[in-house]
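Here's a solo chain for you in structure tokens, the form predicted alone.
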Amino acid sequence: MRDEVTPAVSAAPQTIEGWYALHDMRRIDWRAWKRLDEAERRAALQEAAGFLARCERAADAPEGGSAFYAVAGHKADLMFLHLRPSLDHLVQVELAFHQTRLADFTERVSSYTSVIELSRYNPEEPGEAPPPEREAALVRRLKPAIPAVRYACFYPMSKKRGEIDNWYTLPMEKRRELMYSHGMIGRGYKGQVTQMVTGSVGLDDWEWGVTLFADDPLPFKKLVYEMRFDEASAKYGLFGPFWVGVRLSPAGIEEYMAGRLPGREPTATA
């Protein structure tokens, strides 16, 4: 009788979590919208602009922020990004939007629920407190201000769990090495792209969400393309759909709904 080999158990890295995140993608019923008379459209847009302004400054929660984007392509017309301290706050934001007149003319085509996550492949020693400057940097990453730049790109992803290539059975040292190499590519785009990684294991269909922010959309392509050649992505990365959009201010929703994309107006940081 052949002896059975017990597979090695691979250690899970520690994670620390921050704000919850909701990416809410909506398609507009343009035909129904255009059937409204001018006074009805104006009233709906004034209400929507006020709602979005309150979301942007997280008036509904102790802390957080929101941003809104006009999406390029067929997947959606608008993407709302909400960051809040709890899942309850996210649900409340959704409910509040449904009460607006503008919501009657939108259909949700996709959404993504997650929480800002930092993986600690090199954890602190037990009982060792990080220095104050590092502690402050961690807080900024776990509770970030949404960058006041014009473009955003969002996509979900997972790590492969195939019979041959399985990220979750790799030894910790190998995963640490791969993630270090992966991160160095991202650091090469410092000053061009800001990244926010959110964890969604147990919260949504993929394992992570990645949101990129920039003043020029071309670095999105260059960064993701370069990462494709990194072993962590080339061998173990699985990618979902991509959404790319142009940021709208709360007041800019009126121009957008009138068929005009607002220019590069100053955008308040959420």
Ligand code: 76R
The other form holds:
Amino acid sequence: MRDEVTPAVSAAPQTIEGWYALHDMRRIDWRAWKRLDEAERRAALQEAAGFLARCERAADAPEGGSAFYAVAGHKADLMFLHLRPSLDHLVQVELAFHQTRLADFTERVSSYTSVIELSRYNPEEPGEAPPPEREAALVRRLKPAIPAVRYACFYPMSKKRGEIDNWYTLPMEKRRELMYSHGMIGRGYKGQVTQMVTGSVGLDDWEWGVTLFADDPLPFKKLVYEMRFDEASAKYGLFGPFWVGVRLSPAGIEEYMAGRLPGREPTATA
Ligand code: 76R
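The form predicted together with the named molecule, contrasted with the form predicted alone above:
Now the full complex is given, and it begins with the chain already shown.
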């Protein structure tokens, strides 16, 4: 017997995919690191800084980018974010890190594989090409430069498929309405928070990854809290663990491993 909801009304929104994303969470074995002699530490850090600099400019792929964060709390010490044009490039970047000496002092505590996704609840009319400025804006979102801001917050989420509240059986029109309201809340944080939504159905354990970037961590809390009261999240949002961290430059890894969080400016610490 067919479901009461016809495929036409519960249709999936059109999605457009961009770069693949890997969020790679690592814990440092500080005890082993401290036992390492000074010369070995220096060599490992030099190698690591070079590796991270090559990652940032995606020297291992035709395009992409990476960023590194010092994570607060017990869930990880470092989060590496890699954006690359294919899953193969992501696997290659992981393999390359494992070849470094620093990798010997890290344990992977979590990771998330997804692909940048734009879901289009209001697509162009069929056969109508978007104007060139919209096309350019689209490409910037599908292949984004990682925002040069100090903080990032990452968490995976899904939409509920309960017996009563089921996002996936809602009519398209209702989901469009809810996503509009969701987008309006998001827009209120323009200039404060940049979001990157990555789809992970079929790729990882949740349905989306949400990565937020900002120059102050407080708007992460404000934005996520405000969205909790909006129907799309209040009724249908299911959330995984959160990671929040401070951006490290490739050279910053040396200071970090010596026990100092680099300041906002690379030269700010005495
Ligand atoms: O892409 C767009 O800007 C159009 C509007 C929009 C869509 C379609 C949008 C805007 N989002 C969309 C899709 Mn979003 N987003 C989240 C979270 O914590 C929570 O409660 C939810 C986590 C945040 C914080 C956030 C921020 N968004 C999605 C989807 C896919 C849904 C689907 O396809 O069914 C998810 C899972 C999701 C989750 N969203 C915005 C933001 C912000 C800040 C905006 C405004 C962007 C802007 O206009 O600058």
